[in-house]
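Single chain ahead, by itself, as structure tokens, in the form predicted on its own.
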Amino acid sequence: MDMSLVLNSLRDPAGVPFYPIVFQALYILTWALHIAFVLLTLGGMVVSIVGHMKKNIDDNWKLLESHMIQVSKISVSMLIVLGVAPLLFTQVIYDPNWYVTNTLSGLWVVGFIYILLAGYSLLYWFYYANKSNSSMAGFAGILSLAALIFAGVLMHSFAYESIQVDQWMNWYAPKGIVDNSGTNLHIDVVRLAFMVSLSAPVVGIFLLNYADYFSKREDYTAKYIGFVRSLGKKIALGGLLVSAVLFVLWTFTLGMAFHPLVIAIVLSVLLLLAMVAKGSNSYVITLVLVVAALLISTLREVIRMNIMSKYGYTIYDYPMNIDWPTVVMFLSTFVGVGFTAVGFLLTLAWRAGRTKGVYTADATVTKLADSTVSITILWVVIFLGWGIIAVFKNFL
């Protein structure tokens, strides 16, 4: 079978509404943001469960456990919201891949939603059971972590299957017999292990941020801050070393061990190791971690492009039908509403968290709040007005 013909035939005949490279860049950015919260959730859950087991013998673990459950709870919300964007951008420029994955693993694709929902619900059980000192708290936490990891394994499988073009027919019709059960599930063990291992350095560096952030609060003792900082450093160093070994092993299986991007990622990991060991400013360490995440996301895209190019598929020759009103609406929403609202929420959370007791907003936060409300109202008016005009123009 001519897979080049198949891939190009599966493309959306309407083409794309803007330059493909823009969708590609947005995919790389949003996937990096999404995976950051995935890893923080998994790492935070592990720290929470360990803290639950040790809280009766160490008050430091008791406080840290309750905070990390909150962090994990919020991170799941963020990973779900941010996870929508890379899927949409992938579907725009790699629609054949996504269609095939949904055909091969359709049952698991549907099941993924329910498994994620179960994991999220169990996390709330863990939270409330821990708050009430229930004996079931640890059990709920372990179940939640298992469900969330399984959901991650499924999403990894979907991504892996989507780029194994040479295996599609073997998986869909093994020995010439069509399998339309939708139960196909294939994983790359080394790649999956590397991705999961990244949760250790992510949560370790987060704990360093946590220690620096709360060190300004008078109600947090120096002993507790030192405990968290020491724990974060140990987890970050150990996690970076394990992740580095798995990453090198993965790139060797791909034959890309000496690719410029791979070398850049290795150098960034070495820099992170040196900075964590030295005790550098945790916020600067986080910036280096963000760069490393973007490089890893870019490498994933390069791997997919290399595979697809073997079959004559390139996103850059996609037919374009530029719809400027839609593009303007999207960008104005992304920049205007998104940046302003997120800026307000982050500023509010940052300042409120550093204040003991009730926080009273200052002039800057108040202005950001007013701007967010005003821009959101304006956006709703424009969005609804635009829609009403389009309805009257096209259907009445």
Partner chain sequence: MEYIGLYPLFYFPQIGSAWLMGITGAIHIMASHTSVGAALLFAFLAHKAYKEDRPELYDYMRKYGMFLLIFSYVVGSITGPGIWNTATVASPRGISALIHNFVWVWATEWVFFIVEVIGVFVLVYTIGKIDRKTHLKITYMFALASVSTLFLIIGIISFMMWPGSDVWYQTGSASDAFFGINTFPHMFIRIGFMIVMSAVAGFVIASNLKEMPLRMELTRKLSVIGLIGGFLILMSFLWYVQTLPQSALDLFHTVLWPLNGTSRIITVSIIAAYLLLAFALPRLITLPFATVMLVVVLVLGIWPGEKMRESMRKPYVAGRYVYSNQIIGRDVIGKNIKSEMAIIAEKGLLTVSPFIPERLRTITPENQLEAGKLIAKLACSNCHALEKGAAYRPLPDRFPGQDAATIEIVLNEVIATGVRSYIPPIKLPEHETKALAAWLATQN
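Moving on from the form predicted on its own, please list the structure of the form predicted in complex with its partner chain.
FYI, this one's just the chain on its own, none of its partners or other molecules.
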């Protein structure tokens, strides 16, 4: 079977509504954001469960555990909502890969949703059971973590299968017999182990941020802050070393060990190690971590592009039908509503979290709040106005 012909036939005949490179850039950016929260969730869950086991012998763990359950809970919501975007953009430019994988592993793709649902529901059970000191809390936490890890393994499998183009027909019709059961599940152990291992440095660095953030609150003792900072440093250092080894191993299996991007990632990991060991400002460390995440996301995309180019598939020649009205709608919403509203909410949460008692909004937060509400009202008016004009134009 001529896979180049097949891949290009599978492309959606409607074409893409903007330059493919823009979707590719958005994919890289949003996947990095998504994976950051995936890793924070997994790492946060492990810290919570360990904390749950140790909370009766150490009060520091008791407080940290309850906070990390909250962090994991919010983080799952964030990973889900941030995961929507890369899922969307990959379907635009790599639709052949994504849809073939989804049909080959259909049962798992549907199962993924319910496994994730179970994992998140169990996390809430963990939260409430822990709050009421139920003996089932630890059990719920472990079950939740297991379900979330399994969901992660499934998503890894879909990503891996989507680039195994030469295996698709063998998986769909082994020995010429068509199998419509959608039960395919194939993984790359080293790649998966590397990705999962990143949860340690992510949660370690998060704990350093946490310590710096709450060090300004007078109701948090220096002893507790010191405990969290020391724990974060240990986890981050150990995690970075393990991740670095697995990363190098993975790149060797790909034959890309000396690719410039790989070298850049290794250098960023070394920089992170040095900064954590030295005790640099944790917020600056986080910025370097974000850069490393973007580089890893870019590397994934380079791997996919290299594989696909062997089959004569490049996203850059995807037929285009630019749809300017919706492009403008997205960009103006992203910048106008998105930046203002998220800026407002995060600024408010940051300041309220640092205040003991009730926080009263200052002039900046008030201005942000008013701007957010006004811009969103304006958005609704413009959107509905556009709709009414379109309907009048086409139907009256």
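Numbering follows the first chain given and starts at 1. Being a predicted model, the structure only gives us computed values, none of them experimental. Here, rigid core means the biggest group of C-alpha atoms that superpose within 1.5 Å across both forms.
*Asks:* Core-aligned, does residue 15 move its Cα 2 Å or more between these two forms?
*Replies:* After core superposition, the displacement of the residue 15 C-alpha between these two forms stays below 2 Å, so no.
*Asks:* How about residue 25 - superposed on the rigid core, does its CA move between these two forms by 2 Å or more?
*Replies:* After core superposition, the C-alpha of residue 25 moves less than 2 Å between these two forms.
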